Each structure stands twice: as structure tokens, then as C-alpha cells.
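The form predicted alone is given below as one chain in C-alpha cells.
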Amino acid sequence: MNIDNFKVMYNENRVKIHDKQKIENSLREILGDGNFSSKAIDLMAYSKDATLLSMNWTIEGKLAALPDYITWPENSSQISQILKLANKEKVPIIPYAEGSSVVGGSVPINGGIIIDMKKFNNILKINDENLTVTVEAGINGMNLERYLNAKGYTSGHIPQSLYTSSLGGWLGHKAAGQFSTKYGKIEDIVLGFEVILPNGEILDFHPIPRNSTGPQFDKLFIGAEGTLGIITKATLKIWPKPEKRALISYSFPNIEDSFAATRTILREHIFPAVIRIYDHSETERHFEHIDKAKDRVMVVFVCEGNSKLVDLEEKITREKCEEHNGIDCGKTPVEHWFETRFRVTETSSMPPYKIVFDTIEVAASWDNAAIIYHNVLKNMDTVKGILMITAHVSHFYPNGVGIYFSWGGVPPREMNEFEFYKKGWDTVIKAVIEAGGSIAHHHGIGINRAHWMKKEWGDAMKYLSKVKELLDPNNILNPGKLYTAIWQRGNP
């Protein structure tokens, strides 16, 4: 296979290595013929991760970006000298979990080493007394929670990705679960972890529920997407399987009475495990066969755990939706939700149709959340080329929401398709940002959202930046991301 044909839509940004014999020769020696590859086959497959433009490249015949060394590290120590070896050369490293990132936090926009990190796969122990499980960070998902439900126990993390996705890959994007209104997100569920520095230098932050001993040092990891350290092992909290699940949904008038009833719920400290609200359109395309929910806002309820408590969430989650103008749906529109909450077939089956396609999740206060959604809705309709702007909210907070937004289009003539993906990526956070929100809740910021970490930070971005630099003065770890506005090059 000759790399050669294909064209490398970021390869202006590739970091030239001068002796590349010498790398490899050198990796192997760390790693074993078994664990490394230079092929064409494995550098290609490792091009890009799940961002939605990479699949429309990838069907025109281009690849995002190369690395140039692919690696399988099976211990901390094989990391340890990677790193070692790429400061010394001035390598870049692509900390690689599972490929799932949809902001290209994982594509090797500088070229480089890629460790990917599948063989970090075992479940070390799990503490009953404590409520603990400690695991590798290359951990599948859904093994995760498999192993831990037929001990008893669930994790109470359950991305949409859980098949697709890795514990790494988590604590890289900050992720979220379906179940995290009651659970927490991945930043609530980490006790404590082992981190790789870019200098080779191994940490042990020790499993903790809480302390008081200076400044969460540790914290500063979780969702730096591999550019600080590279996450080896975590000890993460758990819980019993629940004894009871009630199903509830309610469909509303609006998203502003969709968003009164679920912040009323939680201002009585009620926590379902699941609140889904998907407003007018996305109601019509995913609960049409509801007649209740015709022209209305759908909300599914998932309530879950000890029996009594279960009951009292249901009662009180019913009377809230009930005083903001909710029709009770049943139980159906949640089971169908079970059935189809891990299938992705809409972002996977626009690129043939040369549909140029995307999702973004932003965060909100509960003042702003519905001035953030219809701020969003009307700016994009006036994007030439838009074909489709829909949202539904799946994180909530007694403070706000995370509202997640879908959309899609065709470029118009006078754009290419990266040019209207910057377009339609642009609109959506500026309507975000002019209202008072957040650019990002969960995904991260791979390279769709870095040109935009300084209007989020302001003044402390630089200080952001000092400590990128202190910790890896030679930025060989995943550069290009967070720190680096990669649109600001132009188109690649």
C-alpha cells in the first residue's frame, strides 16, 4: 500500500524527524518486534478518530493526518521510556485509547508516535468495603461494566460509546454517562490514579474519598487529553446494582416547560439516574409512534436504586411534570429509549450522501439554557447550506444542563466541505458564548474547539499554557490540541 496516493489534509503541521531508522530501532528495543509497526496499513488506520469530517474524507480517498510509528506498550515502565526517548528526539506522542473522540483529540496532526494503550485491559481489584474497583486505563467500557454487573456492582458510567470507548479515553475528555445526573460524571467517579509525565516520571495519586492537602494537583489530568501525562490506572468508585427501576416519561408544550419541571425536580435534591428532554424536532424523528408527544417535547425519566427511595423520586418526578404542563407517556417512549440508546447510524450514514454532518455539546446555567438553545437554532438557520439544527439535553444539574445539538448540510458552492464544517462549528459557539455558556460539556476539545480555549479562559489561558509548558517543555505530548488554535492555519 502506498501511502503517497492518498492526500494528508494535515500535513503541513507534521514534525520532521531526521532519523527515523534510529526511532524505530529504538522502539523496538523498548517494545519487542511484536508491539510496534511502521507499516502502511497500521499508520493509516491510526489516521483519525470518530470526528465526523474524517469519514467524509476518508470516502473521498483522503486521510486527516499520519502518524509515523504506531506502539502497544504492555507496562508502565515501556511508557516511561517511550516518553524518555521521544523528549530526547523531539517526537511528538498521540496518547490513543479507542478512537472514539469526535473532536479529533486522538488525530496525529503533528505526526509522531502513536501509544495505544489496548493492552492496559485488566481489572486489578475491586473493594466491596470501599465501593472501589482500580483498573487499567486501556479498559473497554462495556467489559468494564459487564464484569462489574455480574459481581453486582455497576460503574454507574455509561457513555454512548461504552462499546467503542475506554476508562483512558474518559478521564482525557472529562466524559459523561447517560446515568450521570445520579452517578456523576468521570471527574466525580476517579479516586485516584497512576499518570506518566512527559519527562518519563511516574505519579501514584493515591485513592481518596476526599482531602485537604493543598491544591488537586491531580485534577489538572483529568480532561487534559493526554497533553499533560498519560493515564496508566484509576481506582474508580462504584455501586451496587440498583433493586428497583421506575420508567417515566412526560412530554411537554415547549423546551422552557421541559426545562421548569426537570430544574424544579432537582431543586428538591431528586436525582433520576436519567433525564432526557429532545426538543420538538428530535421528538418528531425519534418518538413518532407516541401520539401523546405529537407536536410536543418529549422527557424520559429513568429513577433507580433502593426500592423506597426509587418510589419517592417517581412520585415527586410525576407531581413536578404535572405542575409545568406535562402529559404522562408511559413507559414506552423510555423502553424504546433502552433499545436504541448506544445506535450512532445517523452520523455514521451522512457521508455517502455528501452530507457534511455534525454534533456539539455545550454547557449552560438554568438562566440562560433556553435563551443558549434558541440563540443556537436561529443563527444556524441563517447559515447557507444548513439542512438540519435539532437538540436534546442529557446532563443535568440543581445549576444547568449540558444541551447537545445535531446538525447537518451541503455546502454551498462558494464553500468547500471544510470550509462550511468551520462554518457551521463556528456559528453554533459563538450563539453559545454571546449567551453566557460554555463551549464544551463532555467531548472535549480535540482541534474543533483549541481556537476557541482563550475566549473560554480568558486572562487564565496563559497561565494554562505555563503549565503545558512546565511539564512538557518539549511539547511532545499530543500537540496541537487545547493549547493551539489549528483553524487559525487556514484550511490544511
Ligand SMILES: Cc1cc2nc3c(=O)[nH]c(=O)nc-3n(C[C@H](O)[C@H](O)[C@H](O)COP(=O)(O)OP(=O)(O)OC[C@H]3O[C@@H](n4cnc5c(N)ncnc54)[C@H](O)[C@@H]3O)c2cc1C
Given for the second form:
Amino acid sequence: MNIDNFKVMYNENRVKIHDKQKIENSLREILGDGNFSSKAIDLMAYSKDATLLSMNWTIEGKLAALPDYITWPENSSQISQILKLANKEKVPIIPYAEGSSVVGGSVPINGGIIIDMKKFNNILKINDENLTVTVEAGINGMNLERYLNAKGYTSGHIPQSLYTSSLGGWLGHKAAGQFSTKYGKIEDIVLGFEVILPNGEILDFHPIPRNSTGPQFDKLFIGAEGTLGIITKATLKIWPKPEKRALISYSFPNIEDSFAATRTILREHIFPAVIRIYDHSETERHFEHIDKAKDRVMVVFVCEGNSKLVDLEEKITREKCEEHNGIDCGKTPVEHWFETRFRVTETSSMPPYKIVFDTIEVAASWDNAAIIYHNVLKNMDTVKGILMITAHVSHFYPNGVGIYFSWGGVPPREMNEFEFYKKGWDTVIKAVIEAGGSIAHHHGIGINRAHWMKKEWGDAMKYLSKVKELLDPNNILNPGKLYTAIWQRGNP
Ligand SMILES: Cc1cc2nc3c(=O)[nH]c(=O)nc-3n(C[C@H](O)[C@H](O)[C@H](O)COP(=O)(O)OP(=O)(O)OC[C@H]3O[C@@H](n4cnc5c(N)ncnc54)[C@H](O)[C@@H]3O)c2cc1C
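What's the form predicted in complex with the named molecule like, now that we've got the form predicted alone?
Next comes the full complex, and the chain you just saw is listed first.
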């Protein structure tokens, strides 16, 4: 196979490596032959992640980007040596976990060395007294959760991508699972970790429930998308498997009533593990078999934990729903959600028909959540070619929510696919910023949102970039993400 026959979309920023053989020899020396490849088939396998554009390009026979080398290190010392080599030779490094990033976080837009973390898959220790598990960062999510379940625990972190994502990627993108309203997001769950800095130095943040030892320096690496360091292992909170689960669902006449009901539940300091509000369109799509949900807004709840507490949480949840015009729809909708919760057929079924389809999750406070929801729908309806824009709300706090928009359409004649895709993204993000929300709730920044970072962070962005310069003066770690607005330069 001749890789030169493929069009590489993000090619402009590719770093030219002058003596490729020299780097290859050094990498083979560090890793051994079995943990290294520069074969075309492997380079192609790591040319993309789960971003819609890279999937579409793959179907069209194009490559999103092209790395130069693939490595599968087995220990921290090897990663440290690779980073030292990359620094000396100024070669980009892309930490790669399972490539399920939906914002381009793991696309190697500058070429360079892929560090695939899959061999870091050992579960090191469960500490029942402290309720923690220590685990290597490349562990697949489902493998970890199955292991914990078999021992009588759960991590409480169950993203929809559980089967196709890993701990390192969750920490990289600051992920959130479906049960996050009770158990927290990954930054609430992680207690300590080992990280290797761009200069090869290894830092160990001791797992401890809390401390008062200056700023939370360790948190700087969570959500850094592999741009500040490579996390090799972490200690996470775990919980005994819940004694009881209550499955509850109510339908509401409109989004506002569903917001009022859920907000007042959280105000009581009650945290159902799962709360999901589906707007009218998504209710029709997912619950058309539920008569009491017809033309209404469906909300499903899962309360779990100690059975006495669950009974009380269920009682209060029901009271609040009924106070806000909720109609009890029984267990069936929640059972249906459990059966279908890992199903994502839309994402893969639409690209072959040239339909551009994507999802964008954002954060809102309670006082602007409904405004953001309505403004995004209104503004997207004005974009030529948009065929659908719907939303569900799946992460809840006493102070606000994470809203997840799904949209799709066909580019009008005057726009190419990339321009249309970018227009969709920018329209949603602009409406969110104008109404005072945050541009990302849990998928991170990657390529798709980097050009909005200044708007989100204001002057603080200047100092975040300085931290990057300080830790990574040669910009070797995952360049082109978070800090670099490559989309602003036009078509890739
Ligand atoms: C169908 C589907 C459903 C999804 N559902 C959810 C969901 O429910 N919740 C959610 O939060 N996200 C979800 N996502 C998005 C995606 O799964 C997450 O962003 C996930 O955290 C990425 O994990 P990964 O292991 O695939 O990482 P990758 O995509 O390989 O990497 C993600 C980022 O982390 C960096 N990185 C990887 N490993 C390390 C490491 N060891 N140290 C430092 N940086 C590292 C990478 O460089 C990259 O920037 C979904 C995606 C898909 C395709």
C-alpha cells in the first residue's frame, strides 16, 4: 500500500522530520521491535479519532492526519525516554488512548510519535478501607467496571463510550459518565495520579481525599488533553455496588417544567444517579411507544444506593415532579434507556448518506439553561441545510446543567462539508456564549473548540498558554490542540 496516494486533510502543520531513520532507531532501542511500528497500515489506523469529520474523511478514502511513528510503551521509564528524545529532536508526541475523542483530541495534526497507552492496562490495587482503586491509565472503561462489579464495587463513571474509552482519555478530556449526578465527574473521582512531564520528569500526586497545600496544581493536568503531561496511573474513588435501584419516569408539558422539577429535587440535596431530560423531539424519537409521553418532555431518573435512602429519594423525586405538572410514566421508559444506553447508531449510519451529523454538549446555570436551549434551537433553524436540532439534558448540579445538542443536515450547494460542519458548531457555541454558558461540558476542546477558548477564558487564556510554554517550551505534547485555533485558518 502506498500511503502517498491518500489525501491528508490536516497536512499543513505537519512537522518535517529530517532524519526519520535516526528517530526510528532510537525508538526501537527504547521500546524493542515489538512495541514500535512505522508501517503504513498502523500509521493509517492512528490517523483519526471519533470526530465526525475524521470518520467522514475515512469513508471517502482520505486521512485526517498522518503520524510518523506508532509506539506502545509498557512502563513509565519508556515514556520518559521517548519524551526526552522528542524534546531533543523537536518531534510532536500524541498521547493516544482509545481514540473516541469527538473533538479531534487524538488526531495527530502535526504528525510525530503516537504514544498508544493500551499496554498500561493493569489494575494495581483495590483498597477497601479507603474505597479506592489504583489502575494504569490505558485501562479500557468496560474492563475496569466489570472487574470492579465482580468484586462488589462500582466506579460510578459510566460514559456512553464505556466500551471504547479509557481512564487516560477520561482524564484528558475531563469526561462525565451517565451516573455523574450522584458519583461526580472524573475530576471528582480521581484522587491522585502519576504524570510524566514533557521533559521526561515523573511527578507523583499522592492520592488523598483532600489537602490544603496551596493551589490545586495536580488539577492542571486534568482536562489538559495530553498537552502538559502523560498520565500513566491513577487512584480513583470506588463505591460498594448499590443495594437498591429505583427506576422513575415522568413526562412534562414543556422543558421549563422539567427544569423546575429537577432543579427543586437537587435543591433538597437529593442526587439521583441518573437524570435525563429529553426535549419534545428526542422524546418522540426515543419514547414514541410511551402513550403518556406523547407531545411531552420525558424525564428518566435512577435513584440508587442504601435502600432506606433510595425509598426517601424516590418519594421526594415523585413529589417534586408532581408539583411541576409531571405525569408518572412508570418503569418502562427507564428500562428502555438501560437497554439502549450504549447504542449510537446515528453517528455511524448518517455519514454514508452525506448527512453531516454531530453532537455538542455545553454547560448552563439554571438561570440561563432554558434561554440557551431555546436560542440554540432558534439560531440553528436559521442555518441553511440544517434538518434537525434536538437536545437532552444529562448532567445535573444544584446550580445548573449540562445540555447535549444533536444536529444534522446537508450542506447547501455553496458550502463544502467542512464549512457546513464549522457553521453548525460555531452557531451553537456562539448562542451559548451570548447567553452566558460554557462552550464545553465534558467532551473537551481538541480542534473543534480551540478557536473559542479566548472567548471562554478571557485574559486567563494568556496565562494558561504561558503554563504550556513553561512546561513544554518545544511544544512537543499534542500540538495544535486547546491553545491553537487551526480552524480559523479556513479549510483543512
Ligand atoms: C459513541 C460515543 C459516546 C461518548 N460518550 C461520552 C460520554 O458519555 N461522556 C464523555 O465524557 N465522553 C463521551 N464520549 C467522548 C469520548 O469517549 C471521551 O472524550 C473519552 O474521554 C475519550 O477517551 P479515549 O480513551 O478514547 O481517549 P482518546 O480519544 O484517545 O484521547 C482523548 C484525549 O486525551 C489525551 N490522552 C489520552 N490518554 C492520555 C494520558 N494517558 N495522559 C494524558 N492525556 C491523554 C489524548 O491526547 C486526547 O487529547 C463519547 C464518544 C463516543 C464516540
